[in-house]
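Single chain ahead, written as structure tokens, the form predicted on its own.
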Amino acid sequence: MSRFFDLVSKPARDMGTTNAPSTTLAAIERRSQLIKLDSNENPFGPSARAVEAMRSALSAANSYPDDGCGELRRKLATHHEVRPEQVLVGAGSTELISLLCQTLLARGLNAVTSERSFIIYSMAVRAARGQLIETPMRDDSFDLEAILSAIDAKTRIVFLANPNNPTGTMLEATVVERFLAQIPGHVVVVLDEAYYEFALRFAALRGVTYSNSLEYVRQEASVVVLRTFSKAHGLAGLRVGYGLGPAELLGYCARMRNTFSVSSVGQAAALAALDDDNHIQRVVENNVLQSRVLSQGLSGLGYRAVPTSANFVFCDLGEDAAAHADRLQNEGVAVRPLGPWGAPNCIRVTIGTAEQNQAFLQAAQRVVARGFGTGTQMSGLAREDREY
């Protein structure tokens, strides 16, 4: 027994260690050299408004941040149209999700969601002393009826992340009406929509309603709909994200959060980046172009890749894809291996530039010709052509 496992908390002993990269020297030059193609981050970077924001700030980094994060969250408000109140800024979505659980939850509450999802909610609620409940997947997308069924007198959460990490897969907005109409007055239901501006362009083009959540968020209802600075505006780094919801809830969870969470730099970035339109479309093009490439070559290569609705390809290696992301790690290119998330044979794949992904096929391609990969199903393009 190692020396403090008697002194820490349960959640912490159980919690297990994370899948964090190797801090040594050379694994960070290693990893520096490597097409990043594992964190869902935006190839573009920031909009060039919110870098000289940015530059602007830091002549103010020897005083504290504003704590309430007061001058974005009233933007992010008249934005979209609720008041500032409804409004809680935080460092990134996941802290929204954390201080959720550590507000609703305790021991012997549960929060319930699907099983591949987010593997943030399972750290989130065990940390805050509460039970998981996962339920099976349909299709590589929830399975609403499953997560009804789940649901109990000591439910105080439902997670449901749209489009969901790491499948990529959407549920439209009259599926999702359905679904709140029939959740019971105790549960709070959080729409984490980290990959709205994506989803908001695929939707489009397929002809579909994705998200009608703030109207929720007007009527007050017991939704909690989460939104990030990290992907389409290119600030992951900075830790930025946003919860909309009912003012006295979030009044709540704003009592759980750290004091000046939120840097000046990240406020002051977040705020000009709102204002970029111009650079949030290059991003999604980008995306909606190179979301076909990517399913295309993936499927070509013999792998079965979902139609997304965020920026990054689910893929189905029909093998061990652990070795398979140390195979192309090898030829510069970092997947994310999907063992953690209960999915031991499939990878996630972020959407990079058109250079970025033709290199990282021509590695998958490279490690299929040296006898790798061949043990999958060739299964052409996922679903037919429903990408559009």
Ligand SMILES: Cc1ncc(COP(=O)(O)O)c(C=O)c1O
Contents of the next structure:
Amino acid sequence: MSRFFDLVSKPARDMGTTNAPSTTLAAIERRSQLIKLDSNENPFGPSARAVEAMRSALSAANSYPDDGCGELRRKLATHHEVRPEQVLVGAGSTELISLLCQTLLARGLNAVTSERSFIIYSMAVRAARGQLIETPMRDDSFDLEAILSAIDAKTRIVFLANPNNPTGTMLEATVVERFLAQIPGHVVVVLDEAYYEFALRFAALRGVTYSNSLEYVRQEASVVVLRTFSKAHGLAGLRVGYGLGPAELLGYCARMRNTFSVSSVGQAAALAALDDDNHIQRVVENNVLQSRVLSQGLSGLGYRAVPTSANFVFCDLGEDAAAHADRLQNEGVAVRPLGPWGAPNCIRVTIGTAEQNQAFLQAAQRVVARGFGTGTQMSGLAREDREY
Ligand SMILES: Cc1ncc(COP(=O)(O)O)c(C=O)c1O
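Please supply the corresponding structure for the form predicted together with this ligand (the preceding block corresponds to the form predicted on its own).
Below, the chain from earlier opens the complete complex, with every other chain and molecule after it.
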């Protein structure tokens, strides 16, 4: 075996390499030429106000950032009508997921979620030496009965991604309410609302209630709500997210944080982006409109597209999705094949701008016109260059 295999910890040995970054400059260059519909990013970028705030913050980049993210924390608390102690800011909501696992889990303890959900849950749980129990899905969504049955005395966390990534399905507020009422006291439920702004709009159009999650935070229930600036606000590259939950629990999580994990530029951008309603509205309206274009286009090609409540569409191709994604990549469009999520025939396509979606649908038509199963070789980006 290799030189360090026996030296590193078991979680490090057992961890897969699914989050391996694109390392070569050539790979980065090739990726930059693709229409990127593989990572649920915001196709409009950050708002002008956020860009302006980042510019101003750059000249003070010689100073360390405010470790407690005080101003942002206070603004988030006011925005969500909770106390500042009920807010913890991190380097993306993925940092909050890791912190919750490091704080609540240990060897012998477990977290429960559904199969085919956000891939970081499994990585964070394993890094904290815990076990992740994944229950089967029902109708491309979480089976909450199965999750309740899987909870045992060793369970400390339940992860509900709402909407779920990669299926895009939403759990309505009443369903979550009934679920929470049955959760035992030793379990913290993480309501991961990374796609909150998109889901809120879809729910309004469908005449349903998406989420009452902040009510649970205000009641200091055993619930942590996760939100992020990576999606509707278009700041994925800056890494700013936050958790809203019981002050005591977040206090323990804060002790586990990496010092200065949120940069000063990121904090400045988030402060400016939080209430830039015009930008968010533009992003969300495009998403609603283009979700229809994308879903109808995919259905027109004979695929099963699951109705989405987020900024991406989960689509069953009925054939090897990795090969299909390779062909699309050769046509200049990157989408996410979902083999690592146990859905080898499915892809996830980010909802882009009208132009990006047309380019994707045209590329998909060209691939279909050439027929499936031809085993096209990738000419551009190697599979291992793909990031998660
Ligand atoms: C369900 C879910 N939660 C959290 C995140 C992570 O977001 P962040 O960029 O804030 O770490 C994502 C990102 O794709 C996601 O899909």
